[in-house]
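Have a look below at one chain only, the form predicted alone, in structure tokens format.
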Amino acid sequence: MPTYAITGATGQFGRLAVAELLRRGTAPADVVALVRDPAKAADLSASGVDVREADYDRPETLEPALKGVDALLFVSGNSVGARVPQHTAVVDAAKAAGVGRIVYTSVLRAASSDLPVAPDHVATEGLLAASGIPTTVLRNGWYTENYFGLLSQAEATGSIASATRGAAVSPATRADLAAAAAAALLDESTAGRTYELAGPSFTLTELAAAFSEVLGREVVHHEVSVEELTAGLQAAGLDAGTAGFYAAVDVATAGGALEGSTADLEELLGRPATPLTDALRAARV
């Protein structure tokens, strides 16, 4: 049977993807964890599943870890900044160790997007491209759990603000994300394609909605100017750099950034997409 490795398993998103390999039925000795601690894999061990040591910054430790693996799914680094060396030497390691196949995780339309982190994705997808491995390419939109946070915010305040000016975005749930990679990981076919993976879309009074819905209290989106939301996000305790973060990821929401179709998540998942009020309804469970 082939040998299925996932890096970043104890991750959120790589735990989901290992649960989603076992659910559909791959014995557990023929999934590999890479993971930076071992002993944070130690539930995972304890069920049969292969646990190495791959640290991204430590790219001694990534061609040992690879060895024997038929498919990589390769979950991006979350290192702003330092993503293209680690990345690197993952595709480095990969290519050395013999990995018949990658899946790899980039962000929505990375090519095109205005999103701070897209060109890192850009570079990857260049490296992968380059390294002659069948690759997967899986371009992820926003995750919803990143709108948990303005959850907490409507059910204290009633109210949420974004510069996004009236734009829609498609976030999927990290479990609806994992899964596809999960389907493509094991469908040999599905190498040398491109998906753009998408959620149900909304805008952010759609969101303050849904809020209301799932609160069962009005909760109302006031529409600010960047510089507004910025001042506000550094006035609630963000320093400067994460305000502009967030700041330049509404920007390039107004423009589109995140905003896409289900056609590709759903045609992975064989299902439709988690929708939104469903979503906010676990989170508060």
Ligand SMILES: NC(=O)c1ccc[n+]([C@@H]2O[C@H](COP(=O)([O-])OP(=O)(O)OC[C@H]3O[C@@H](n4cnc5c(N)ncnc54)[C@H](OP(=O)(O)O)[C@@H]3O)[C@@H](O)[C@H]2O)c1
Second form
Amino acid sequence: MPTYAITGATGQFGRLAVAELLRRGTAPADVVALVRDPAKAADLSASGVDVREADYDRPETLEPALKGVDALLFVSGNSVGARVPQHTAVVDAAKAAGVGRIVYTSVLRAASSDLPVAPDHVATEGLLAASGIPTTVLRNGWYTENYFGLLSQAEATGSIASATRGAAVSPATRADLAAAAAAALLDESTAGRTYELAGPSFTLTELAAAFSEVLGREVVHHEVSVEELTAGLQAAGLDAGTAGFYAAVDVATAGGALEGSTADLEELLGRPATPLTDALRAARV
Ligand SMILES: NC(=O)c1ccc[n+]([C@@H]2O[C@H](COP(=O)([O-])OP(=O)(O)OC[C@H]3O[C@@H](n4cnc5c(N)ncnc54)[C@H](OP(=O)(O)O)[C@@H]3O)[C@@H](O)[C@H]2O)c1
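Mind giving me the form predicted in complex with this ligand, seeing as the form predicted alone was just shown?
Up next: the whole complex, starting with the chain shown before.
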């Protein structure tokens, strides 16, 4: 049986992907969980998964951890701006270790995206293409979970604000995107393809309506300027850098960066993506 490895296996996405591989019948002994801190992976070890230390910032850990791996789910790191050297180390190690195939988690329409997270992904897609290792690129849309903070805000105040200028977003749940990633990892025929993975589309006004339905109280969406949004986020306690990041996401959203309309996610899942209200209801239990 092939050996499948997952980086970031103690992260939220990585854990879901490992669980999905096992749910699909992969033997735990054929799954390698690559983790920065093995102490966080005691539960994975206990389930029979092969846990190995692999720290993007310590390249010497990577090649030994990737030995014997046939297919690697390379989950992008979470240090935006620091990822190019980290990801370079992973791709170099994969090549040196003889990894047969890589599935990489990128971002929706990376090549033309204005999202602040996109440049690292574009660079990584380039590294993978240059490596010669057969690669499946999963351009993940925004997580539906990214809107759960607004759900709490809506519950408390009855209103949400954005500077998205009526643009639609097409997020998908982490679980759906992780299930799609596991499916791609198990299916070598996905190599060479780039998937644009988007879920159901809605505007922020439609999101407020979904909040109203789930919360049982009226929730209104206010369109604000980027400056007003940034000031509001800072007033709520965010530092200037974080507030600026979220404002930049709204600017990119207004330009359509988070809207997607392909059936790629459904194709990999073999079923429709989770509906928004189902995801919101699950978040409240
Ligand atoms: N589509 C979206 O909306 C969205 C949103 C946020 C992030 N993302 C991207 O998707 C990825 C997965 O999302 P997530 O929700 O699972 O994020 P997460 O819970 O923050 O998990 C990130 C994983 O990366 C690991 N990691 C960080 N630095 C590392 C290093 N130096 N060496 C090895 N591993 C390292 C973390 O290890 P530890 O477990 O030790 O912390 C963790 O397992 C993120 O890393 C980011 O690239 C996408």
